[in-house]
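Just one chain is shown here, as C-alpha cells, and it is the form predicted alone.
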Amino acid sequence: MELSDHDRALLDGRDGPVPRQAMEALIQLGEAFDAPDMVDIGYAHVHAGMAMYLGDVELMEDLAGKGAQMRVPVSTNIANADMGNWQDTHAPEGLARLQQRAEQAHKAMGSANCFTCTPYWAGHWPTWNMHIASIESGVTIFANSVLGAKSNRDGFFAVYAGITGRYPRFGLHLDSKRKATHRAVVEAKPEGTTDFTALGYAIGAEVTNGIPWIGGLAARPDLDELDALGVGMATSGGVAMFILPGVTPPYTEDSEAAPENLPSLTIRDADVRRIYDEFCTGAAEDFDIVHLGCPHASFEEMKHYAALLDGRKVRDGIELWVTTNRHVRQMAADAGLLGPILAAGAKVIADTCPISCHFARTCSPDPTLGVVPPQLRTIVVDSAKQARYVRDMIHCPTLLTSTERAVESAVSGRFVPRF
C-alpha cells in the first residue's frame, strides 16, 4: 500500500506512540482489503467505550492517558447507561460512573460527546464526497445514501480513523463499489417512520451485502423516513448504502434510469406485513416497556410524541421509553416538548436504548458492577431494528407496531397492532 510522507511521519512515531498504534492498524487493515493507499477523512464516528463490555472503557482511558488527540471532528456512539439520569432506567450505578469515565477519556481526546446512533440530528453532517469513517452501521447508510458522504461499516478502526485522520481506500471509499447491485421495486405503500424501518429490513433481507435502486414509492420519504428505511436494510443486510432516484445524490438522470441486467425484487404490502408478523412475539396484555426512539429520534419526532401524549397518561405497570440524543433532548427542553411527554409519565433517555443499556444479554461485564438484567415479559417498538436486536441481545419478545398505536399501547395497557 502507498502511504504519503504524512503516514510514513505517524507511522515512524513523529507524534508519540498513539498515532503510531493507529497508522499501524489502519495500514493492517488496508492491506487485508487491498487497498491502493489512504485517503484523508473528514470526520469520524466512534467507539463510545462500553461500561457493558469488560475492560472496553480502559482501552479509552489508556488513549487519551497516552495523550491522543483527535485530528478531526469526532462524534462518539451509543453508550450502555444515560450518563446524566440513570436512574430513570434502573441502571446500577456502578456501571453509569463506569460509562461516566469513557465520557471524560472521550472529552480529553476532543471528542464531541453526542453518544448516540444519530449524531446527524446532534449536528454532524459529512457533507458531499467527503470521506468518513464510522462504527454505526446507521451513521454509514445514513452518510453514504442520503448526505452522499463515503464511509464503511467499520468497527474500532474509526477511532483510529479519527486519530490519524486517514483511512485505507477500500470498499465504498472507492467509486467504482458505489454502484447499484439489486433493482428494488416497491409496490408497497409504506405510511410513517415504522414501515419504512419494516420495507428496508425486507430489502435488506434480500440484497444481503449489496446496494439497492429502489424504485416505486409514490412519495418522497422525508428525513426521518430515509433514516429509517436505511436502518431497517443495515439490520437485516450488511447494506450500507442504497439509491433512491430523484432523492440522494449524485440526482443525474442517470441515477432515476432503473438499472438493467441487475437481479431484480419486489416489495409488495404483503412483505412489509411480513415484518411485523415475524416481530410480534409476544402477549398482547403482558409488556413492561414501550419504546419510541430506534433509531434515536430527531427533534421532529420529538415534536410527534409531544403532541400524541399530550394531556394523556401511560398505564400504571408500564413504562414508555423515549431516546433520543442529549442535544436532541435539550432542544426538546427549550422548544417545551419535554413537559407534555413527561406529565405523560413517559420517560425521555439519552445516551442509551434498551439493546444498549443493562438490560442486554450479550456482553461480559464486570461482575463487580452488580449488572442483573431484568427479567421482562415483552417489550412493544415501534422499530425493526430495536425489535430484531431485543430479540437477539435481550432475549425477550417484541411487538411491532406503529408509533401512533405505540403510544395507544402503553396509554391503554393493551397492545395495539399496525394491521
The other form holds:
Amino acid sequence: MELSDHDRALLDGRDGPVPRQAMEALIQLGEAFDAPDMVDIGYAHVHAGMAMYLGDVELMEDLAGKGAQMRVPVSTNIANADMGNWQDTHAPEGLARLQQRAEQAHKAMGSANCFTCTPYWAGHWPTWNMHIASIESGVTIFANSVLGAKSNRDGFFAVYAGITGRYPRFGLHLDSKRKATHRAVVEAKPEGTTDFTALGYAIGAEVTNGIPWIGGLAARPDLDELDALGVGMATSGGVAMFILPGVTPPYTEDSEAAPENLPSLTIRDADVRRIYDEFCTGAAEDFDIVHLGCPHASFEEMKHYAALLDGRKVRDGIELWVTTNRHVRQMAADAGLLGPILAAGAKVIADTCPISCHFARTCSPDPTLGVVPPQLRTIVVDSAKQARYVRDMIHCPTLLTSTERAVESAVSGRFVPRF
Amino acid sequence: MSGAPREWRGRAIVRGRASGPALPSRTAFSFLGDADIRSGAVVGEMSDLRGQSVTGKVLIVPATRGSAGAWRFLYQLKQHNTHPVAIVTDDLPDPSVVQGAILSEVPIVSGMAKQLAAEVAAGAMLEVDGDEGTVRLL
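What would you give as the form predicted in complex with the partner chain, now that the form predicted alone is on the page?
Up next: the whole complex, starting with the chain shown before.
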C-alpha cells in the first residue's frame, strides 16, 4: 500500500501513540481489502462509546486519555442514554453517568457532541466528492445517495479516520464501485416518511449489498423522505448507496437509464403493505409506548409533531416518545415547538431512542450499573428501521403505522393501522 | 493422518498469532446474533454450530454474514473473554469483522476454510499465524 509522507509520519509516531495506533490499524484494514493508498477524509461520524456495552466507553476514554485529537470535523453517533435527562426514560443513573464519561472523552478530543443517527439535521452536511467515514449506516447511505459524499458502511475505524484524517481507498471510495447493480422500479405510491422506510426496506431486502437505480417515483421526495428511504434499505439489506436520478450527484433527471442488463425488481403498493404486516405483531389495544423519530427527527418533523399534538392529550398509561438530537431539540424549543408536544404529555428525548437505550436485551453491560430491561408489551413505531430492531434487540412486539396514525393511537389508546 | 498436510497457506488478513482447538462450520457466521456475548454459545438458528461454544476456539467458517455492527459484537466477546482466539474464512470477511478483529487482537486468515474443515477434525489443535497467512496442525 502506498503511503504519503503524512501517513508515514503518523506511523512513525510523530503525533503520539494514538495517531500511530490509528494509522497501523487503517493500514491493516487497507491491506486486507487491497486498497492502493489512502484518501483524505473531510468529515467523520464516529462511535459514541456506548454505556450498554462492557468496556466500550473506556475505549473512547483510552484514546482521549492518551491525548488524541480529531484532525477533521467529527460528529458523534447515537448513545445509550439521554445524558441531560435520563429520568424521562427511567434509565438507571449509573448508566447515564457512564454515558456522560463518553461525552467528556469526546469533548476532550474535539468532537462535535451531537449523539445522533442524523448528524445532518445537526448541521453536519458533507458535500459532493468529499470522502468521509461513518459508523452509522443511515449516514452512509444519505451521504452517498443524497449529498454525493463518499463513504463505506463503517465501524469503529471511523474514529481512526477522524484522528488521522485518512482512510484506505476501497469500497465506495472508488468511483468504479459507485455503479448501479440493480434497477428498482417503484410502482408503489408512498405517502409520508413511514411509507418511505417501508419502500426502502422492501428494496433493501431484494438488493442486499447492491446499489439500486431507482425509477418510477412520481415526485422528488423531500429531505425527510430521502432519509427514510435510505435507512429502510440500509436496515433490511447492506445497502450503502442508491442512485435516484435528479437527486444523487451527479445524475440529472434526464440521465440515461441504468444499463439494460441489470437485474430488475418492481415494488408495488402490496410490497410496501407487506412490510407493515410483517411489523404489526402486537395487540391493537395493548401497547405501552408510541415512538416517533427514527431516525432522529429533523426540525421539519418536530414542526409536524407539534401540529399533530397541538391541543391533544396522550392517553393515561401510554408514553409517547419523540426522539431527536440535542441540537434539533434546542431549535424546536427556540421555535416554540416543544410547548405543544410537552403539553400533550409526550416526552422529547435526545441522544438515544428505544432500540439504543437500556431496553435492549442483546447487550451485556457492566452488572454494577443495575440495568434491567423493562418488560414491554408492544411499541407502536412509525419507522421500519425502529420496528426491525425493536424485534431483534428488545424482543418485543411492534405495531408499525404512519406518523399521523401513531399520534392518533397515542391519543385514543387504540392502534390505528396504516391499512 | 500420515500424508495429510500439516500446514495450510491462505491470505493474511489480521495480524497476530493464536492457537486453539478447531471449530469447523459449513455455514456463514454473523457476529451480530449468532453468538451469545456472555457465554460464547452459538445461538443463531442459521448456524450449524448452534449449541457449541466459540470461546477459545479457532473458528473456521466459509464466510461472515454482513452487518455493520459486527465489530462491536466481536469486541464484546473479547470484553467478556468469550471470544474465538482466531478466525479462518474462505471469503474475505466483512470490513466490520476485520475492524473488530484488529481491535480485539483476533488474527484472521482467509482463503482456506473449506479445505481446512474437510481435513481437520473438530477439536484438533491449530495455530493460526495472521502475519504469515498460515494455519498449522499442532
